[in-house]
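Encoded as structure tokens, the following chain is the form predicted alone, with no partner shown.
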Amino acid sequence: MRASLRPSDPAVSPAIERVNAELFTLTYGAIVRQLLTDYEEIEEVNKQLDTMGYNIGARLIDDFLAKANITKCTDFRETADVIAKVGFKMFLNVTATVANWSADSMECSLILEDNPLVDFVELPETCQGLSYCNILCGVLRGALEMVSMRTEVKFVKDMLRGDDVFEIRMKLLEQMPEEYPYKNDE
């Protein structure tokens, strides 16, 4: 049977539904196909998966909040850590290593040596611009904004290329001052 999407640890995701594996990597596929259909620039494509992946992680930071059971995370490494061990196990089922610190711990990677979302996926040579699994670094920028982290998140790295790893580069802009949604009139 194939491993679901769902880490078996309920201390890590108590409450996430499971989601067959293959059918996630195959949905997946099937969006970004038709994506390539839509658009004739491949540039294009990855603009809209980045897209559509900034507005699931601005809903899913959410659920992550709600169901990891972490506490506020006082700075940027922190916040980079729990992605990578907390975040992607409990999406994705699998660990990232955060490496590559810049000097003023503002800039970092994520490096991943296995990605369910490239499971039966080769790249065409007509698609070698394409960054297939854009839209996760799209869901990273989403997820920080909302936690008032504006970043630039982007592949550097992918085995889809040729690469030994997927490398996600992540640099926080800004750390924006948290808003309340009321002002207290007391």
Given for the second form:
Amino acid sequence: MRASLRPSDPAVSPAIERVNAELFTLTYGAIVRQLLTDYEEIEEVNKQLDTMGYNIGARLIDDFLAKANITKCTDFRETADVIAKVGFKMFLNVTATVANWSADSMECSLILEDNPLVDFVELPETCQGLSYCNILCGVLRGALEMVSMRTEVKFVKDMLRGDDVFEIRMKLLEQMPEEYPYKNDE
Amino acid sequence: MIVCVAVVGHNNNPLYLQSFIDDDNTLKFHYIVHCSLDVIEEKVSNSKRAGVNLNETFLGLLYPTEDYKVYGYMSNTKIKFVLVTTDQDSRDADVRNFFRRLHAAYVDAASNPFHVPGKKITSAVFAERVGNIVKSFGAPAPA
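Can you return the structure of this protein in the form predicted in complex with the partner chain rather than the form predicted alone?
Let us now look at the entire complex, which starts with that chain.
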């Protein structure tokens, strides 16, 4: 049995609850399996995972900001660093490396060498197009959208498909200006 | 030398069988493994009647044939592991250790969400791990 999933890092509040890594991995596996049975088409499953992730991310960001003791990020580079070093550490107990910045600092890669979601998993022949961890893309997209960054997130390397690492490509589409839901004179 | 390793499900359905010699006569091993299932059943029901330790998973030598010795191991979920070897004097500890590692490999293969319980194990990773376990059989345990 592996140790529990959440870190004992002092940077992260000690009040965070932990969950057994295998329980987590197997639960996620069951979800993906069920989606495959329900939707039958791989592309549709990828899309559903992304949507589910989006909904998770949109909620998770509040949890993250409340517990992570971080200040507002000044630019996208800092955001990427916080996601890689604090976010992944807090929720998956792994750290990602930020790499391959595009010249205009709008696009970067998060590289994961270890990913608790894929312990035990082997993609069968029939599911080669499946992006098994696509939920992570959705989570990132959802979370960033809640802090007014519209992004496009996708997997470009996947260890389940034979690559040596997991690489998530993150592209900042636009910084949405903060809008107030009411006008001043109301 | 180990010539065959087999995993058999709780309804005595074959889950995995791999022979490790060249003449590729897997049918013969299917036959040997099939015969060993009766012995396993007998051993288990005997030990139940005698009231001995029910948690013992290692069943020991099941039966010797002219060329081979057959060892068995049954998990608490009634998954049987069968080992066919040409060695006439394998150390008990080696065989136990072999089965323990095989069991661990099986558990990981069964945890793959794409594996359907009760169906054949098709995983390439599992096959590779079994190959490694077979190769290191009898060698001193890695530190």
